[in-house]
Each structure stands twice: as C-alpha cells, then as structure tokens.
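Take a look at this single chain, the form predicted on its own, given in structure tokens.
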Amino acid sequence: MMQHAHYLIVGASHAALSALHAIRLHDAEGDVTLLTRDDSLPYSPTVLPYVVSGRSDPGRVFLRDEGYFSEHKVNYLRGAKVQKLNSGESAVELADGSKIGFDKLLLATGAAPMLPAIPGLAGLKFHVLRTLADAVSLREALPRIKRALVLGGGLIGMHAAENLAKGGVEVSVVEMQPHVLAGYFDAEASGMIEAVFAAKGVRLLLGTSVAAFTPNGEGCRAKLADGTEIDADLLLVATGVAPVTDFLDGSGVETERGVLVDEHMRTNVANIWAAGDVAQARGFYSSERIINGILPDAVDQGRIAGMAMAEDPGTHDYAGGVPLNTYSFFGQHAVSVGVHEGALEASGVEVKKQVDAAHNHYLKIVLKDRRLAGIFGVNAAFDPGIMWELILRGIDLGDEKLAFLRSPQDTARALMSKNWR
C-alpha cells in the first residue's frame, strides 16, 4: 500500500526546515513527511568548508536532531531520493521504486554541482563540495596530497583553496572570470582578496580556462587555454551549481533554470510549492524571476511556502530576491549585499567608495533614488542583515543620506529602531 502524507517536503536544509516550522505554527497535527536523499540528519551547506578544514566535527553539524522530528510529529526519511513526480496522481516515486502520495508538496531539493564539458574530465577522479559526504571525502584526502587544482574562483572554490593551503598543500585556482568572486565583488575589492591569497602562496590563474585534462599517476595534468600545464594530486571542481529538477521531467511542473513560482512560492500546479535553491522566484530589482541561492532567502521562501501550504491567513507575498553573501578568508572578512550600479538604470544612482589599501579596507555603497541598492565591504564594519532589510523595505534615507554615507552601520541601526517596530 502506498504511503501518504498531507504535507510532503522533499529536501531537508534551510528552506525545508523553515517551511516545516511555519506549517507546525498553524497546523500542529497535519501529517508531515520530510525526506532527503542524504543519509544524515539535516545540515547546512555553509558548514562544509569548516568540515574540510577540521574546524567542525561532521557528527556535530546538524540543524535538527531525531528528537525534534519526533516532538513535531514528522516522519523523517533519510536516504530517500525522488526520481519521479507524478503531479496528476499527486505522488512521488523514490529510487527504490516505492511511492509516497501527498495532498500538498514542497520541492526544496536544492542544487547540485555543474560539471564543465572539458575533454578528459570524465575519466578522472575528482572532488566536488556540495554534501556532507563530499566534505568528509575531501577532508580524508588532504593528508595524502601535495598539490591541488581548484576549478572555479567562486565562494566554494575559494573556501576550499584556503583550507587546502592551510593544510600545507600547494594550491592553484583556475577561474574564467578576470577576478575571483566576480558574482559578488568588483575588480577592486576582489583584488584585495586576491592579494591575501597570493601572500599565502595560492596561485591564481584568472581569465583563463582548462582546455583538457589527462591522467597523471593518481592525479591529473591540466592544460590551460594558453598552453600552461599544471600537475595536481587532487582536483576539486567548483564551477557552479544548478537546481535539482531532473525528476520533474514529464511532471507538468513548469521550469526554466529552476522551478517557476509565484509570490507565495506556488508552482503552476495548484498543490505544489518550491523554495530555496531550486526555486526561480521574482527578483527584487525587477519582475524577472531569478534564482537567489542564499541562506536568508531560503529561510524566507520556506516560511512563505509553509504558511501558504497550511493556509495561514498571515501569509505574505515574497518581496523578491536580494543577494547577500558573507565571506571570511584567512582571518579577514568580506560582505556583499544587493547589486552593483551596473545592474541598475543609471538615473538616480549614486556610488560612494572608501578605500584604504594599506589596511586592506574597502567599502562601496550604491544608492538608487535615495534608497540603498547595494553595499560591499572588505574588512568594513556593517551588519549585512540590517542592510538586507533596508533594501527589502525600500527605506528612503531622506535627510539621513549623508549620515548613512559617512557611517552606514550607526545610521542603519538608527533607521531600524525608527522603522521596524
């Protein structure tokens, strides 16, 4: 006999857990099943670099324990991979052939690594860093290697490069963009981060790509587009992620880059919602639907989806995706909130920079019509959460604009106390 759940949640990270919490606040008794393809309790992908470094014990990184699910009357199924969704029957089929029916379904399947189409890559042993098992595998490999090659200079790649370097490994990073962390910082801010990595012995090969791989003993040899060759004992591929949607083929659920959702995270199928890294929802700066794969957004989207699924009358519309990323590296700190001036219509845009290269300090503030649109810092003191809220709430800085440009943190706190009661 097929299992059945009133609420079925596929996925177990921040969006899923936020939705579960929202459901239980309004519906304490409705039957809930939460399943994950992982063989573990829920964890955050943000902790994985710290598992690699040894700073975090992989057995102690979980967001919830078994007692939580028992207390909240949740059927938690681990090692349960969904391979097909039949929306007409309101059921999912798992990899083991079993089926689970549902009245309401939340897709919070997250994202998986994208592998570049580089000749020779498929025949190599390489690492990715997206799951707890990936992190443990990479950690266990560290003592056996002397040279590592990291493909990709985004957050995952740079985190990994740092931890490899701290472990005494000779690290090379290959990035197609002209500077690292190009999705978050401009060239000037990235240059400060690059200088720190270079001082720590990390070799950064920017504005280039790998043309082909060949095996080299237990490792590999990479030939770059300019003919440079790099030998490595370990290869980490960190060239981006894509939403996990393969199980939706033929389901009738509309997708583009991710699962298309409305302001309540509902898909085109009435009893199916999506949230987190798999969801393609409206952006904050335009009506275009985007994927905004950040933790605060996953929590917000999950909460909205859960409230809508439980028919909570307090359900609010999703305000739109605003990028937010915090990044610590070699004891220093970088923060990116919102968008750069190039993403905005030029009218009404103001940009102010404070740069102290001697102290590796950088602050850039982008305003649009006296409202904060973006703020970016390297070793600059401001609370990213408060700035994120300033943008989302569209707070007109008004007479406080000059004070904000001089001292964004203090002014933002004052605005918060005035506007957010």
Given for the second form:
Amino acid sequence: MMQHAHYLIVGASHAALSALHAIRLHDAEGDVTLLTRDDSLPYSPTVLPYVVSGRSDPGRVFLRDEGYFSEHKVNYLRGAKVQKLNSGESAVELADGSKIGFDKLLLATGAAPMLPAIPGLAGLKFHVLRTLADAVSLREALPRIKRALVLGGGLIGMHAAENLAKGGVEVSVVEMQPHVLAGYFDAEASGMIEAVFAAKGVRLLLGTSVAAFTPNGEGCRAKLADGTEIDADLLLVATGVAPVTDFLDGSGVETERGVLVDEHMRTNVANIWAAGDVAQARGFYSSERIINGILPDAVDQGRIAGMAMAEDPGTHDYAGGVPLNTYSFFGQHAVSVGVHEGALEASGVEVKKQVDAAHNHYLKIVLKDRRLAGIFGVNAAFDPGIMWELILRGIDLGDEKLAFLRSPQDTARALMSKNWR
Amino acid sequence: MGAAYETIHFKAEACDGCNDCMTACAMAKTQTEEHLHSRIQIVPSGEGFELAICRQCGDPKCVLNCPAAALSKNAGSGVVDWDGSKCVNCLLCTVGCAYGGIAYDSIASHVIKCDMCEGAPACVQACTPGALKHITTARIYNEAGKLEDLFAPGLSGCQGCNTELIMRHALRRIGPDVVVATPPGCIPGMGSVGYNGLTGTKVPVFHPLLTNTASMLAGVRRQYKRAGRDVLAVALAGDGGTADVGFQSLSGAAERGEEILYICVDNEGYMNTGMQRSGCTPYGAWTSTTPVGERAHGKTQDAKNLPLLMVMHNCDFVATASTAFMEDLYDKLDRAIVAAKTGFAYLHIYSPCTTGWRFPSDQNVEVARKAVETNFVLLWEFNPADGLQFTHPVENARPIDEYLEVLGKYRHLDPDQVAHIERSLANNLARIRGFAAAEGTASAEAGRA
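Instead of the form predicted on its own shown above, give the structure for the form predicted together with the partner chain, please.
Then the entire complex follows, led off by the chain already shown.
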C-alpha cells in the first residue's frame, strides 16, 4: 500500500523546519512526513563554509535531533530524493520508485549549484558547496593542495576563499562582475571588503571570466578572457545557485525561475505550497515575483506556508522579499538591509554616507519619504532585525529622522522599543 | 500545558538613564565596566529612555535563523541559550531579532545576549529607580497549572471579571479535602453551586443563607474534626454577605477562633442582584441605591474597613490581596490555608466589577493595579504574633484621579467629593500605618486559651 502523509514536506533546511514548527504550533497531531535526500539529520547550507574551515564540527551542526522528531511525531525520512510529482494523484515518487501520497505538500527543496558553460569544465574534477558531503570532501582535500581557484565572488565563493586562505592555501577568485558580493554592496563597500582579502593574500580577479579549462594533473589550468593563466590544485565552482525544480516537469505546478507562489506561499495547485530558496514570491519593493534566496526569508516563508497548510487562523500575508544579508570576513562584518537608491524612484530619496576608509568603516542610509529603504554597513553598528522591521512596517521616522541619520542604532532601538510597548 | 518563564520588565517612565544596569551587566558578564559588553542597552528617546534586551521569546526567530544550531530555547529556564562553541559569527540571528536583543559586540567579536543571570539578573539588582523588575509570577502558573481545577468548566461570570480567577486559583491551591460555602452573591450566581442537582464544583459545596455562612462552616469543620478528618472549611463570599448581612455570624466565628478560611471577594456592592450599595461601597460611588442625579451624587458615607475589623477580632490570620499582585496573593493564600487549620483566617481580595463599576472588560487587572498604586487599596497582612505589616508598600502613590477616572461609577464626582476621597484615603493610610508600627503580641494564643 502506498505510504500517505497528511502533511508532506520535501526538504529539511530552514524553510522546511520553520514550516514544520508552524504546523506543530497549530496542529499537534496531524501526521507529518519530512523528506530529505541527505543521509543525515537536518543542517543548513549556510554553515558549510565553516565546516570547510574547521570552525564547525560536522557532527555538531544539526538543526534538530532525533528526539525532536519523535517528540513532535514527525516521520523523518533520510535518503529520500523526490524524482517526480504527480499533482493529480497527490503523490510524489522517490528515486527508489516508491510513492508517498499527501493531502498537503510543501516544496522546500532549496537550490543547487548552477554550473557555468565553460569549455573544459565538464571534464574536470571540481568541488561545489551545497551539501554537508560537499563540505566534508572539500575539507578533506585541503591538506593536499597548495593553490585553489574559486569561481565566483558571491557569498559562498568569498566564504570559501577566506577559509581556504586561512588553511594556508594560495587562493584566486575569479568574478565576472567588477566587484565581489554584487547586489548587496556598492562599489565602495565592496572595495573595502576586497582590500581586506587582498591584504590577506587572496588574489581577486574581477570583471573577468574563465574562457576555458584544461586538466593539469589532479588540478586544472584556467585561461581567462584576457589570456592570463592560473594553475590550481583545486577548483571550487560557486557561480550561483538555481532552484531545484526539475522534478516538477509535467506536474502542473507553475514555475518560472522558481516555483511561483502567492501571498500564502501557495502554488497554482491548491494543496501544494513552496517556500525558501525554491520559491519565487512577491518582492517587497514591487509586486514582481522574485527569488530572494536568503535564510531569514526562508524562515519567514516557511512559517507562513506551515500556518497556511495547518489552516492556522493567524496566517498572515507574506510582506514581500527584502534583500538583506550579513557577511563576516576575517573578523570584520558587513551587513546590508534593503535596497540602494538606484532601485528607487528618485523623488523623496535621501542618502547619507559615512566612510572612514582608514578604519574600514562604512555606513550608508537610504531614506525614501522619511522612511527607511536601505541601510548598509561595513563594521558599522546597527541591528539588522530592527532595520528590517522598520522597512516592513514603513515607519515614518518623522522628527527622529535627523537623530536616525546621526545614530541609527540607538534611534532605531528606541523607536522599536516604543512601538512594541 | 506549556511552561511559563521569568522575565525582566521595563517601566520606561521610571528610568532616569543612570545606566547602572549596563555597568552591572558588563561587570557580571565580562568583569569590565565597558557598556558595549552590556546585554541590556538603555537608549535615549526624546525626554525619556527605551531599551534593547533579549525578550527570551516563546517562539524565537533568532533560533530559527541560526544555521549552526548555536541558539536554542531552553525548555527548563525559558532562556534563549547561546553556545559559543557552535556559533560561526554569521550574525543571521541579529536579522531575526526586532528588539535588538542579540547584537554584535565588536570588542568581544561575537554576538552577545541576555541570559537572565541564572535567575538573579544583575541589571535588576542595580536599578535604583525601580525601572527594571524581575517578574517571577511564572512560578504560580507552572505550579498551579499542575494542580487540579476543582470547578467545572464554563462558569458564567461577567466578561472580564476576576472572581472566577480567584475562585479557581484558590481551590487549586486548597485542594480536594475541602467543603466550600458560597452564600448568595456573584459566586454562586455564576454557577459554582450548580443547577438541577449538579454542582459547579468537583468538591462538596453548599449554599448557606447570607446570614449564616460562618456559623454553618463552623459546624461542618467541627463535625469533620470529630470524625477525625482534616477537611478545610472555606467560605467564598461577597462583601455584602460578609460586611453587612453575614457579619454577625462572621464576627462570632472569628471571636470563637473557629477553624475556617473565609475569603471575601470584595466588589464593593451587591453586584449580582442589581448593583446595590453595601457597607464596602466607597464614598461617592454610584450604585443603583446611591444614584446620581440632580440632588444625589453617589454614596454619602465611607466604606467600612472590613479587614481591619477582622484584625480587631484578633484572628490568626488576616490579609488583603489584589489580583494585580498574584505573587503576593498566593503567599497570603498559602499562609491563610495553614492558619485555617488551627484558627480563623480571613482573606479580603479586591475584585473590580466590570459591569457594576462600568469599565472596559479588558481592564480588570489594570484597575486592580491602579487601586494599589494610588493607595486606594492597601496590601497588608496580620497575625497576632507579628502584628500588621505592609506587603506591598506604595511610597510614591499615583494621584487618585488616575484610578477614579477609569471607573464609570465615579464619573460624576465634583472636586469636593474627590477631596473627601483623598482625605479618607490619607486617614486610612495613617491608621493602617499606625497598626503597622505597633508591635505584635506573641501572647495572642495564650490570651484566647
């Protein structure tokens, strides 16, 4: 007989666990099955660079233990990769051919590394960093290598580059954009981050790309667009990720770049929801549906999806994705919340920027109509959670505007504290 | 049933910005006075101050945001625990917190958050203006939650009334070895005695006359004692049945030292029969028998001080209590239960009446709190050995207007009447202070024997 679950959750990272939490807050009994293609307890992709560096013990990164699943009556199935979704039949088919039926399904399959179409790449041994197994294998490779090439200067690439460099490896990063961490920081802030990496001996090759790879012993030789050649014992491809939606082909679930969802994270199929890196949901700044692809948003989306699935009367609409991130590097930190002035209509926009290059301090505040639209800092003190809330609530800074520009952390703390009471 | 936890409360209007809390926190956590290390942050806000501190959320988003399993909600203490050995410094927790409760400490190079100092917060101890308070009432919820509720579900009290809370909490604490007397009033009126041959309690309950509650209970207790059974005799009565109609039997039982726990729920009138005045209705209050019109302006006499009258009976235990101060109420209830096994114990609990006093039904506890904070109601306890003692002295009382203005029954008051009330309260306070200053006599038991 086919297995059946009232709530079936595919995936076991932040969106999935947040949904599970929300379901259990409202429905303590309804049977839940959680599927993961991994052979381990749940973990976060975000912790993987720290597993590579040795900061995190791969045996201690799990977000839930067995006790949690038994206490909450959750059927946690490992090594269960979903091959196909049959929405008409309300069932998924696993790689081993077995089927699981569901009343309600959450797709929280996340994203997988996107491989660039570079001649020669397919024939090489290279690493990616998306699973715990990837991280462990990269860590195991470290002692054997002297030179590493990181393809991509996004968050994963930069984290990995730092941790490889800390391990004594000579690292080169190739990034197509003129700056690292494009999208989160402007040229000036990115420049500060780049300077720190350069000072630590990391070679950054920006605004360029690899034209072709050739094998070179255990490693590779990369030929850049300008003819420069780089030899490396290890290649890490971190050129971005794409939602895992291949198993949805022919299922009737609408996808664009990700799975299209409404304000309750519901897909076009009435009993199927999606949340986290796989979901394409409305953005905060426009009604266009975007893939926000960040952990705190996955938690939020998962919660809303879980509440909607459990028919919790407290279910609220998704406020829309706000780009935000925190990034720590070599003991320093950069935080971005919201959008830069370029993304806004010019009227009513005010920008205040404070830069102290000598001390690696950078702070930029973007206001629109006396409301916070974005705040960006390198080694600047402010609470990203409060700033996010100020943006979501559209709080008019009113008379506090000047104080906010002068001292955003204290002023925002006072504003929120007062708002909560 | 989930657990409740201790918490730190901030009273913004009392904060003077001295920052001693931050110094104390930094000292406790890092042995330095560097405020950057403080887990509590006081920030200026206009003329006053606000704060950023971990709320130890019930459903913490910082925990859900942590990719390294370094944060967890401790089911025992309720604290959101941070494990430095797992933290990877990614700061995603700070994105999840909209209170500024977990923040990056740039000297320590990791996030810091309040851990409640293992139940004795250093910041609270250092707060001289009294803006920070360590709230430990969760203990009551956790302990009482494990005790059986001895009333049937679905009592039909008025919306927002605190009497049901008083009854259920009292009986949970007293336990099943009890006989309860509920003379006519709101308490049987809401169904505690029951209907059609079924009682509203899971323990024996009876409905005495207004006049004979204490004498009937005296007999019940004596009979059980003779039979060798330790059964507590408890009255749950209103102020009318206690202060006026039932006073003769009450006074007699108290004077004889009958072993009774007499709980008077004082809503300052005969509220269930149409809001008539009682001996406990305060001066100036509107009731249906002290109306407000062209000539009449509410009650023209002061309330009698019933708990003080019981002190004059030299009862083994007398106390006043308020549902705005549940820890205080519970302490007194515990002592009253013990005292009622050997003598007369009298507990006088104030019960703001949403219907009869005319205020919004979500304001009951707030009204009860204002009554205490304006010294309209004084919280004290008495036993013959230690005399009378304040349990929640209010030194800088709030202006009486703050209490009167929230109650419809005082809406008509003119300045002379308010002045009268102020004088009465001052006299009452002085009188009770006089008793509090006097020594108790350890010879009370001997005197009675």
